[in-house]
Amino acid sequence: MKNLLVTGGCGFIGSNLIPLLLESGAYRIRVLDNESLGKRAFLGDCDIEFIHGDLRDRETVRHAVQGMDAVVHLAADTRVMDSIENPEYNFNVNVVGSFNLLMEMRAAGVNRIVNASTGGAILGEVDPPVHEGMVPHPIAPYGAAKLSVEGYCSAFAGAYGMKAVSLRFSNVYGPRSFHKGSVVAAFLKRVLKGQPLTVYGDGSQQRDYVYVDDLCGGIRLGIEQDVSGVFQLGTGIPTSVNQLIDAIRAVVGRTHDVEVNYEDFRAGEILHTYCNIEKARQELGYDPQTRLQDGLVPVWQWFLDNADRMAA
């Protein structure tokens, strides 16, 4: 059985990943989270060790990595627009915090990390599909920070013999995402409240929406496969915001109206991005199965079932 540290494990992805890993019976899990977004309660009765703490606190990180076989690094300040407003905070959380983690892993002899990264924000406005061989051109501080963390993961792999996998997530959606600001969660929350959706631009901008269970399967492969490097995790399927809204309308049915307000495009946001996942297919065995229309059904049901919780 492997001892696994999950940073940011109380968040959306962590709260889906950890039950999956525990169910396999192959992992003992320790979670490090400052509970700024996710809460320990989001993990329910999962049998884990929990440390309340921040990656910027070197002593806390030192304690968290002791006795671990591997780390899944999910903790981050992830919002692009917030990073434009406050780039220093984004840098300190994402770059300094991740550097602290790598340094303490090295000191403790923990030689495997799966780092949550991003594709579109790192590569900038390039012709899709995006892939691992493209030259990065981040256009917001968040993308620059994530690129820096990828660089340090690569450097620690090259200099110190770590196995370091950086997984560039596309737009992830799924249950347990009520505290997320990502587009699917934001739209569904507004539908529940009877509020119109806000679209910045004309709705033609494209994203690659991957269901959280498929993504978590990719993370587990990153832990278990003997590889290092950068991998795109998505579906490879472009979907416009307007197509997403049509899919949401089909799922919520006649019980909820879906009105849309269109506003000006926002600076710093990518217009069109989706990914080529062939490298992940070939080297990790990654194979996402969930169509957007199918994945939205359990997500909408989860939001309906937890409407009171979200209002609290």
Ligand SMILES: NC(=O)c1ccc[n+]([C@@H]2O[C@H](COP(=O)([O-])OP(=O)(O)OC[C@H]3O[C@@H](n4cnc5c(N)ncnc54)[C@H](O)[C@@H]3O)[C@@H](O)[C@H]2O)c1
Second form
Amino acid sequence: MKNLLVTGGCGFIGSNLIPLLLESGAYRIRVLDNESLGKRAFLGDCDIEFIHGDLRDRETVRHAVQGMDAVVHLAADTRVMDSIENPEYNFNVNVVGSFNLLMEMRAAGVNRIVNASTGGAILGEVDPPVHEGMVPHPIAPYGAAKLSVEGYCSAFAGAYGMKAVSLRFSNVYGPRSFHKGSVVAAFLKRVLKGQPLTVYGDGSQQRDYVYVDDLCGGIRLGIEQDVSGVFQLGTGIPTSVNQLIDAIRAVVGRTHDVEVNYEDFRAGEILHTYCNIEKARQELGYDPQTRLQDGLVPVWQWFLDNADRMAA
Ligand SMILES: NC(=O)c1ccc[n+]([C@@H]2O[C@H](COP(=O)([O-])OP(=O)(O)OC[C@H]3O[C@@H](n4cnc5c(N)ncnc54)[C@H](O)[C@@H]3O)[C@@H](O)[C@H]2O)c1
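Can you give me the structure for the form predicted together with the ligand, which would complement the form predicted alone we have just seen?
What follows is the whole complex; the chain from before opens it.
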């Protein structure tokens, strides 16, 4: 059994990943999370060791990495728009916090990290499909921070022999995403409240929506395969916001109306992005299978079952 530290394990992706890893029987899991965005409660009765603590605190991180075989690094300030408002906070959590982690891993002899990174926010406005060979042009501080952490992961692999994988997630959707501002979660919350959806722009902007279980399969491959480097994880399929709304209508339509308001584009937002996942397919064996219209069904059911959380 491997000892695995999951930073940010209480968040959306962590709370989907951890049950899958525990189910495999291959991992003993410790979580480090300051519960600023996720909550320990999101992990229900998962059998984990929990450290309530902050990545920016070196002592806490030192304690958290002791005895670990590998780290899945999900903890971050994940709010892109907030990073534009307050770039310094984002820098401190995402860059300084990640640097602390790498330094303490090195000191403790923990030699393997899977780092959660991002495609669109790092690469900026480029012609899709985006891939690992493109020159980055972040257009928000969140993307700049993620790019910086990819750089440090690469440097710790090059200089100290760490196995460091940075996985560039596209737009992830799934259950346990109530606290997220990402588009699928935001739309489903508004549908539940009977409010119209807000689309910034004309709805033609494209994204690559990947179901969280498929993504978690990719994270597990990142832990288990003997690789380092950067990999795009998405589906490779572009979907416009208008197509997403059609897919949502098809899932929720029997019981809920879906109205849409179109507003101006927002600064810092990318128009079109989806990714080429060939490198992940070839080198990791990553193989996402869930179609958007199928993935939305359990997500909507989860939102319906957890509608009472909206009051909280
Ligand atoms: N969800 C997506 O679509 C998406 C896309 C691209 C990249 N990512 C990346 O994947 C990772 C996980 O994303 P998520 O959607 O689960 O986000 P999330 O916000 O749900 O989870 C992040 C977790 O990190 C914790 N955290 C924040 N600051 C911390 C700190 N200083 N110390 C300790 N813990 C801290 C939060 O409490 C939260 O539980 C993030 O690194 C994010 O940038 C996510």
